[in-house]
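Form predicted on its own, single chain, as structure tokens, below.
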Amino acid sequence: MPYSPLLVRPMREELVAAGFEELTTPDDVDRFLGQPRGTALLVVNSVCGCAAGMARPGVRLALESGPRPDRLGTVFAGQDLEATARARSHFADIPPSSPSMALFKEGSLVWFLPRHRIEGRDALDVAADLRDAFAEHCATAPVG
């Protein structure tokens, strides 16, 4: 059973806030990741405490300076099941972990931040490995 919109609405919305665009559907998976220029960020979304305190805060704190992605799209995993599915079939030779980072670069995945290199870290140690992966992965401005 997925779990209630009411109570994942806010960590939706955290992500959202930030710019990210709801892939809700397969279909909104393909168009999101099958555009082959530029680069794309990929969050698998959770309720679970690591998504809460580390992932979602690491990951806005990524975006405010620096390099970024030209794109940056969400799943939540437990609510959007096939949406969820179809983004983790992009990275199927990866176990599936949920809160977890996909960075594609002309429709490759270039870089990958599964729930144990959240899990027992800080906010500030994701963000730190996000920009690194935005610095050599990604241009300073948007492709737009």
Contents of the next structure:
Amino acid sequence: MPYSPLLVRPMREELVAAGFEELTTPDDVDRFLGQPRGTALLVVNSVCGCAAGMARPGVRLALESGPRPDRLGTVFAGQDLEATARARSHFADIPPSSPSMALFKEGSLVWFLPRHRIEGRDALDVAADLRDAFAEHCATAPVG
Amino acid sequence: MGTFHQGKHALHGITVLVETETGEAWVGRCDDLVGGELRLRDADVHPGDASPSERAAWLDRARRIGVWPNHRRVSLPEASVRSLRRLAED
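Show the same protein again, this time as the form predicted in complex with the partner chain rather than the form predicted on its own.
To see the whole picture, the full complex is given below, headed by that same chain.
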């Protein structure tokens, strides 16, 4: 049974405040990931505090400076079920986990951070992994 | 911010690698260790009679991207567990 939307709202807003677009329908996901140009970070958000409690702050830290993806999007696992399923269909060879993060470049998946590499770490560690990925795959200047 | 579950084992919510006395390797999210049982969720298992190279390849993939949740809930007798550790630290 999904958690109450009231409980989940602050967890959504934490990423929206960092510039993420909420993708709540399959069409939202396809529009977001269907753009062939530039880079896009997709965060599969989660209620679980064991991992998501550090994932969101890690993402925010990573976006504060340095290279960053051109587009930021998020689906919420366990809440927006169809959107999450559609998002996962874009990296169907990877087992589902949440929270998790996927970085796309020119429409192709180039980097993935599964849940088990977020669990038990602090936000600085998660941010460091993200910054490494951004440095490798994201141009400093956003694509217009 | 998040939803935490009090009163569970220290590894609750953490993806673990469990090796059993019969040679199986389980990877899954630890729920709890209670009542003589290790409870996993969203787990997968690699058979005990697998070759070392097959096991190494399976574990390498698990460390990189995780495992398919072929077993939604699993209870392993604690007495059958030879080792238990975080997958990310393996």
